[in-house]
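Coming up is one lone chain in structure tokens, specifically the form predicted on its own.
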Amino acid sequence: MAMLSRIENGWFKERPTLWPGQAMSLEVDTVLYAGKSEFQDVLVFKSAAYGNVLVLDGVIQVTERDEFAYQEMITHLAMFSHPNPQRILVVGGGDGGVVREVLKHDSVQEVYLCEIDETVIDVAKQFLPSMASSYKDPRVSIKIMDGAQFMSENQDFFDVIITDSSDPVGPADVLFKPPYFEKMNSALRQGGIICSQGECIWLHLDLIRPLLESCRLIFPSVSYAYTTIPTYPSGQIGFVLCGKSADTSFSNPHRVCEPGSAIQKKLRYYNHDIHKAAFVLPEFARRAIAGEKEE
């Protein structure tokens, strides 16, 4: 099987032609699943060091133990951006992460999960649990289909959507062009807000430039962040985060997680510091993205 092909000598090497010239191993203890979707490869295995990972055509997409990192700012960021968030859509994140972190806060009234893939949901309960328990709630809904369409169906309809897509390679390319936000900003309310998985500033820029100038023809307010999480490319993530309204400041949020707070305590590592600093970008990269020349 193609993807056991992977695992040599005990260790899992991800070696993806979007980072060309440089790999990320991690020590296997147990391979839990491996098999092959309509869509994609999935491998799910016990790391040494890591916990369970779950892998998507030998991409690393989470691990039990840094899994926080990418969770928390994808959603949060977004979330404390809006005012009173009710109506969430999640595209892809079928692992479950992303809505156990929508539904921590208080004001969400309905989640909708738009998974193109059944099969990383079903290996998600099955082996990310603490993740996929999300699922378990009420006010959570699973559609099995493409996200772009459930948007074209359900117009002027969700406060905040966020894309939580591996990377521009096989299914999820679409996600990183034009038209998929366009149907984003179609789908939000007034003052709707969306936040997708941006790359990595180290290893992509050519790929982040065009698509935040994309951004800015469809949408009055754009922004992009990152976060560290050592099992992604280069140890770090970024986030393309756009509003529908020109009043919308990303490292100003509307509301504050305050310290102490009952969100907060479930919280292991976003902060409303770590919030506004995730916008404060090296000068390389702020640089790039802003289209100005190196000296």
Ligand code: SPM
Contents of the next structure:
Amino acid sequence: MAMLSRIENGWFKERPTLWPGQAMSLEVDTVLYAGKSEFQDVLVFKSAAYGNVLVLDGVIQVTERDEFAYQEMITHLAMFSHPNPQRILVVGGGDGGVVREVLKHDSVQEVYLCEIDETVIDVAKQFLPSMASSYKDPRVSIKIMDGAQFMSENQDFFDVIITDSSDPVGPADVLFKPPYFEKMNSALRQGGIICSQGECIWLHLDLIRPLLESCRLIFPSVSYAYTTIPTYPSGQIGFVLCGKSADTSFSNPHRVCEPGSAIQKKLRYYNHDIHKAAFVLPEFARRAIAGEKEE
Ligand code: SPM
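Would you generate the structure of this protein in the form predicted together with this ligand, following the form predicted on its own above?
After this comes the whole thing, all chains and molecules, with the earlier chain placed first.
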């Protein structure tokens, strides 16, 4: 089986399609699931150092040990930037981790998870319970379908849309293109916000720069932030944030996560200071994203 061939001498080695010349390896304890869904290769293994790991098409999606660094940031950067997020759409994210984070906000009334690949949800329920247990919450509705299609059917509807996608290869490719961002804009209510998986400043500035340029033609507020996470390439991943209102200032969010508050006690990575710091980019990335030339 293709995915098992990525395990050699007890080590899983990531397929570096989008980051040639480097590859993350994790020591494998036990293979828990290896199969092929309608859309992609799916592998789950128990690792020696990072707990259970979900891999899609040869690329690490989540590990139990460090997933919070990504799931908290892609969620709360958007959620705290909205004054009163009630109706939320998560596109992708079949493991359930982003849904778990969204539900930590008391204002949330309805959460829609739109995942094209039901196998991801099934393996998460079995092997990633700390994430997929979020599906038991009565506010959550699961839609097994294309996210863009679901948004076309629900215009002017959501306060926050989070696109927790895999990389722009195969089924997720369309989620990094301008038509998808236009669809998200139309599906947002007044004052709505989107946050999308935005790849890595060390590896993908050539993708990030034009994507942000397109977003600025669609949304009045656009910003880029990042988090650190050991098991994604180069230990880092970014987020594209866009707002339907020109008043949205992502680095000064509408709501502050107060130290000692009930929600802060549920978070392990996110706090108000790291929210503000996430938008401060290293100079090479700031220049590239601003379209400035290197000296
Ligand atoms: N809920 C977690 C799903 C993970 N979605 C993002 C996965 C990205 C994996 N590749 C990272 C590459 C960064 N350049």
